[in-house]
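Here you get one chain, nothing else, as structure tokens; it is the form predicted alone.
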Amino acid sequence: MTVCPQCGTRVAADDRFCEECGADLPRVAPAAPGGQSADDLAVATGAGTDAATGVETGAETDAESEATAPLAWGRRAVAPRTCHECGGEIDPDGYCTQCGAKAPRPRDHLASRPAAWVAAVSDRGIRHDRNEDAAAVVAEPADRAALVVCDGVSSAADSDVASLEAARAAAGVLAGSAGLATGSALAAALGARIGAAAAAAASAVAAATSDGVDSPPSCTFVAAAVQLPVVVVGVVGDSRAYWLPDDDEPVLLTLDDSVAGQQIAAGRPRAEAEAGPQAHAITRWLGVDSPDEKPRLTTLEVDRAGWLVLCSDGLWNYCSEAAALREQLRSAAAAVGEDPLDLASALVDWANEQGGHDNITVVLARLGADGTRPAGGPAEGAER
């Protein structure tokens, strides 16, 4: 056993990450000249490769690391945390060792913004005890963004795991440019490429199911490849992408894998179908166990300013309707900005005033007026 060096959660020598933070754990390797291995030294300059994308890293200061991170969180840190009651030191068993205060766990609230127009807030809500939720975020200056929501299933075991994971898998496929293809043919290239990525959230959730489980761990999946002027949304479950524009009707872009998305298909009106029995019950999962993982893909052309906005049903539990989100987001935005980090924030806070019975993720992108470049915000890459 060692500790992570993000939370210091006791972590196994071979694991891939800490489960409760979500932090990149060093792979153990072979020691280098003077006792380091060479991932340490990795750790010490900034180089090495990052284990969820295995994308190569150069040396870097640890503001240049978190501005450029490809994934939205999980990057490396030495500073022990600190306990909030008192100010004593945590344990790696999660405890003040002056006070004896439980510590948050990290994952339990995290938020970050990989740059200006993107950013992303996962918070374990009320009445949860962990956060099963989990969020992936690939974003460049110009005009790309790979977004996912992965949803843990509370009722399978490991499914904090199994959506971390998938989360990962699939952000690492989604990074990048589809190439110079224009109109349907990019369009085709980004769906493509969504399906490509939940193949490997599914992946990535079979590799985390052990052996003989008879609840295997599970999760929903939601992802939006975006190289605009197009969106192409993916789901499978009941995890949400809306389009709210600024100036023309919002729009929810995906139909749950639930037994209320099947009524609500056939025709029964939302708001009866969802308060029903089993309306929450979904259809769809990634996982060893789903009857089909193939997600079902949705195309925006952007042509106007607006938010893409990707969230788990821990926030649209309280405004499922569109047009209530985006009601619920313009009130957000009047009293916090648009800063999309904030908005994100204030999204999460609201349904946390709701009652927070669920987990709950949000991830907003604003995109631009003209359909072909994100809107300006704060600095690049702004991170907390």
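Rigid core here is just the name for the largest C-alpha set that superposes within 1.5 Å across the two forms. Residue numbers count along the first chain shown, from 1. Note that the structure is predicted; figures quoted are calculated from it, not measured. What changes on going to the form predicted together with the partner chain:
- In the core-superposed comparison between the two forms, E89 has its Cα shifted by at least 2 Å.
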Second form
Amino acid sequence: MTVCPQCGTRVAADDRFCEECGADLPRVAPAAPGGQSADDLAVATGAGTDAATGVETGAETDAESEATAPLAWGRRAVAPRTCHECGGEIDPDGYCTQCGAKAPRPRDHLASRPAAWVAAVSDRGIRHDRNEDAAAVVAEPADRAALVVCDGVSSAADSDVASLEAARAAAGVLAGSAGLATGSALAAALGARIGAAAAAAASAVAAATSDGVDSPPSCTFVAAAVQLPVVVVGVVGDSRAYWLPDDDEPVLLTLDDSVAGQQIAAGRPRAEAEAGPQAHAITRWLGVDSPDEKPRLTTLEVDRAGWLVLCSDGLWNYCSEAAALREQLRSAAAAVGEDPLDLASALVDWANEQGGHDNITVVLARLGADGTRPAGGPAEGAER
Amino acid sequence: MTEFSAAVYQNEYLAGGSTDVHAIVTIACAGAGQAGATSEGDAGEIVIVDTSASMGWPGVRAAQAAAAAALDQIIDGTWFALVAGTHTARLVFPFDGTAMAWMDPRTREQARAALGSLAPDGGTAMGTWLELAATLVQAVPSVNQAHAILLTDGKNQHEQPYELDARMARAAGHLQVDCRGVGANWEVGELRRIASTLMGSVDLIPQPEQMAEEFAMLMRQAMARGVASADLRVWAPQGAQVLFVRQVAPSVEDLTPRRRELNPLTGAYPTGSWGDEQRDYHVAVRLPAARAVGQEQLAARVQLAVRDQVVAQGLVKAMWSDDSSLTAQISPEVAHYTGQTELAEAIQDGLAAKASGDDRTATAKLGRAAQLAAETGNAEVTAKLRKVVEIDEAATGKVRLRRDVDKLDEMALDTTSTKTTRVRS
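Having gone through the form predicted alone, I am curious about the other one (the form predicted together with the partner chain); can you provide its structure?
Up next: the whole complex, starting with the chain shown before.
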């Protein structure tokens, strides 16, 4: 069986586009003797049987990247030839020959929902001309997920490539199972895995760095290893994780590695610190010139229903306080319902309405009430 | 190897709801080579001199010298002819019944000798001169790039305006004509109309003895145009309106009426021949609808096509934004050339008002011109304006009309009005 990586609809192995949502399907190499079949490629992930459906909306051409592709979004090798607005032909210059609409680059807006309870959306925003954010999400239908957001530093060259490679590498490490450990042993195992994921991400950034560049690529890193009831979050830089329980106080799980973050840690009020000069200058990142890449860890015991949110500053700049983010999430839910992909898209749209000054990435995971399993589908969530 | 390049200068940011997009597109040509040097065809050159009675013997002698100076600059292997113009047109050379001669040392000498037959007599009917020139060019099928220098000293008195228009229209597309007026008794507006229709320049030669130098310069320039002809192509999206297409440097020339439809979305605007040079075009497009803030679209593809091959392309874009710090800026290039275009209009309107005795309008228009010339840094126009008006305060456009203005100074101002300066950066 082959499924569309974007919407999960079953598609034929040789389809180029998904009949349901129109997404480009990854080009699948013919099965080589002893190699993986087309079916294996489409449903398996780099983590083997531990994880379920991955994500791939772009089309990479080499077989090697196809094997790892479901972990994150790829960059498209061939631009679409038909205008998404008027159906006209797309000129090689990247604009429609009829209506002039700009053909979106797949890297500009990416969306995925690897399981009914997990979704990610990453968007170029308005002001930046490319999307240097990246996310990689892997999830099982049940209670395990690996969530990663990396925000490329835009003053550096090739940060869009670096952030994507970093997110992929990190998710690949996180997707494995922590086995039968429970309680503090489970938290320790997940924490170790986050550390390994950050190291893998840092190596991926280094591998994406050309020799002798003045401004080597770099990115932030926030990842969550979910193996309910435990969630371990690790951060380097200023991308964030929030826990927004339905009926309890919302919390920001991370402390930014930024000038503002240092001031907040020293007791300065958040609003004041974040408005200060150089407030957004980050003090740690992943890259060859990184001071250190050890993620700061936070462990969460999930004992009630709520949303785990990972995001880049393109979102939290408009709703830094956990309560403000929950407010947005609630009004988004009131408008579009509880499907995580719809909700993440609504939050991205909202950030764009606020000006879209930066790339915007939102990862959402709906975590369950009994602390051992996540909430099921959107219908269950709505009943709660 | 001829190479063209295109660069676009614009503020692509539009405020929400806005639909008008302006851009300056600079097209540069390098390595054009010599006229007629390519394998596609030959170059043709025609020198047309006014030999009406008003020229007098001194004028005719100066015209003979000027034509000879032009002959010296025509490179061997170019088709050429000499035409004498009065109330009718006479082919002076070649005189063997053919339309044009093949330039070599022998024909150059023969042509030079034939200039001796020129004598002042008769009136002026420039349409007939142009018609003959176009006929000559068409009689030599291998000529794919024809150019003429037209010299006159007077008004087009022996031809009705509609006759001139009709003859001009028949010549258009067959040759490009640089028009020169000698002395102060010709009409700038009339010659400008001819030059504009026939894709050439217009200028004043104050004294007859300055003609030879000017002719030699014009001919050298023509011989250095190795690209026989090129079209500017403007694509605009479905439902959009091309408001105008204007050459704005080195001189202002409205190309809008020259449009020929290539397909429903693309118009072609002939630009004549090219040498190693740079020309700037102001393209304005009204899009059918504003998109949402944050959206981007293409407003125009501006291309240069030589023999139906696109050799350079610039993309004019539109990006809607709610950031007024982005949308409020006018591109300095667009602002500069908008000012230069208005400057040309203000001068021409002001001089026309002055000629008709409407001093109030003349003062207002020339005052505005003084202001614009100062704002856009056009020192040449400012210097020429000073000979026609006293500029009391350039910043506010406060001027007084001078009395006893030399007619030549007025004409010099008029012919300079469409010459633009480039943006200072």
